[in-house]
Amino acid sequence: MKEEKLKIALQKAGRLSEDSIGLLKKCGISFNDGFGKLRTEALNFPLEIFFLRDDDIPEYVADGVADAGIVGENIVAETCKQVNTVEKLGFGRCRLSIAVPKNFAYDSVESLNGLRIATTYPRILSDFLRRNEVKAEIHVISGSVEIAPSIGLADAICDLVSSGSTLLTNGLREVETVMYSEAVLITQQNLGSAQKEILEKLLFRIRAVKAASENKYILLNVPNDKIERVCQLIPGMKSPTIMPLAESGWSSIHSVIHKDDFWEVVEKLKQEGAQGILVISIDQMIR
């Protein structure tokens, strides 16, 4: 009897490709992702992997050729295919923004009236302009959007922005954020029961990897009279682990700390007399 598999589509090259492959491998899934491969099967998990253009992923999933896919929210919104977004993945974060030349006198969204705006996201941009009652001409181009104003093709652009350095290099500045985006896991709307079961197993692993990426494991030595205060600073998932040291009056405390709180909390721990603070990355974290 043929083994049931979940068919998942990943970006074959580009912004999300490396992180998508890395996520599956952090989930303990082994597969060959050699250069030029368009399809492969996992060696230790019921997963069949397609490597596609990012624009094609929502369509393949909506049509049932693939059961699931990892793609940017911006692509899901632009293609407008009937798919389910089941998990935000926490990588590939960016924003779709409108930018104008640095010397352009921009006061508000009304300043866009009458302009020519170049973009590869006409559907999203059109919706934004309509919501804001702006009448502008949309020029659809497939790449190098940021050079459009400098060559006279457009007055402004609407494109993905991460750090903003590309805009600066091309003499542009952000003036409006149209939407925020990150990588998401999407599925077709009519998954079979076997595929749903595999998907739940995959989501369990993905969520463990996501939780691990957001937290650090911390070990430190503290005077016993400071234990209560330190435990308040690093409560952990349930409560910290406390172990006595060979040196009288001292204990070792082990806990988990969110990465966003790390430096602020470490400063407070030092103030409470903590010593020998070790911070360790976590591979998976199962709550």
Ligand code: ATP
The other form holds:
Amino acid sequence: MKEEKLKIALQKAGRLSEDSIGLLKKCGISFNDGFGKLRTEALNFPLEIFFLRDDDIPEYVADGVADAGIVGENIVAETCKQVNTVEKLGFGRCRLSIAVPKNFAYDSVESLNGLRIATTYPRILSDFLRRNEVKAEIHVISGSVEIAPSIGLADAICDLVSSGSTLLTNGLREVETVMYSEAVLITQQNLGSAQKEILEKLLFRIRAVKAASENKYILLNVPNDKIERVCQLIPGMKSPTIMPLAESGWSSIHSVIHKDDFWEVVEKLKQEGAQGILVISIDQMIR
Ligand code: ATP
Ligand code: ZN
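Moving on from the form predicted on its own, please list the structure of the form predicted together with this ligand.
Everything in the complex follows now, all chains and molecules, and the chain you saw is the first one.
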């Protein structure tokens, strides 16, 4: 009998490709992602991988040609296909924003009334304009949206932004955020039972990798009279590990800390007299 596989679609070449491939590899899945490949099979996990244009991924998944896909929420929202979003993946973060020329007198969303706005996201933009009761003309273009105002094609744009430097170099100013986006794992709505099982295994690994990337392992030495206070600062997964040092009166404490709290907590730990603080990246974390 043919081995059942989960078919997953990744972006072929673009901003999500490296992180999508990297995520599967961190999940311990090995495959050949040689340049120009359109399809490959994982060597040690029941996964068949397709490499596609990101815009096509929701449709392939909705039609069941692929069972799952990794794509930006912006594409899921714009293509409006019937798919399930099962997990946010924490990369490919950006926002879809409206920007106007630097010297445009912008007060509020009402300033957009009567403007021509260039975008590759007409559906999301028209929803936004409708919600805000703005009447503007949407010009759909397929790329290089940011130059539309300077060549007289539009008065404003609605495009993806991450740092904002592209807007700045094109003399544009961001005035409204239409949506925030990151890469997500989507699945088709009629997964077979074997595919559901494989998806669960994959999700278990993805969550372990995600948790690991959001946390750090921390080790430090403290005088024994500070143990209680330090344990409050770094409570860890269940509770910290405490081990006596060879030097009496001192202990080593090991714990896990969220990366966003890291600097603030380290400052407090130092104030409590912690020494020899080591911080180590975690590969996988299973709660
Ligand atoms: P394709 O050839 O696959 O259609 P593309 O040119 O449409 O690729 P990319 O520019 O590679 O798409 O972007 C892919 C996704 O990366 C976007 O849809 C978005 O979810 C995410 N992304 C993150 N940051 C940015 C950014 N600053 N600009 C554009 N996309 C971004
Ligand atoms: Zn695209």
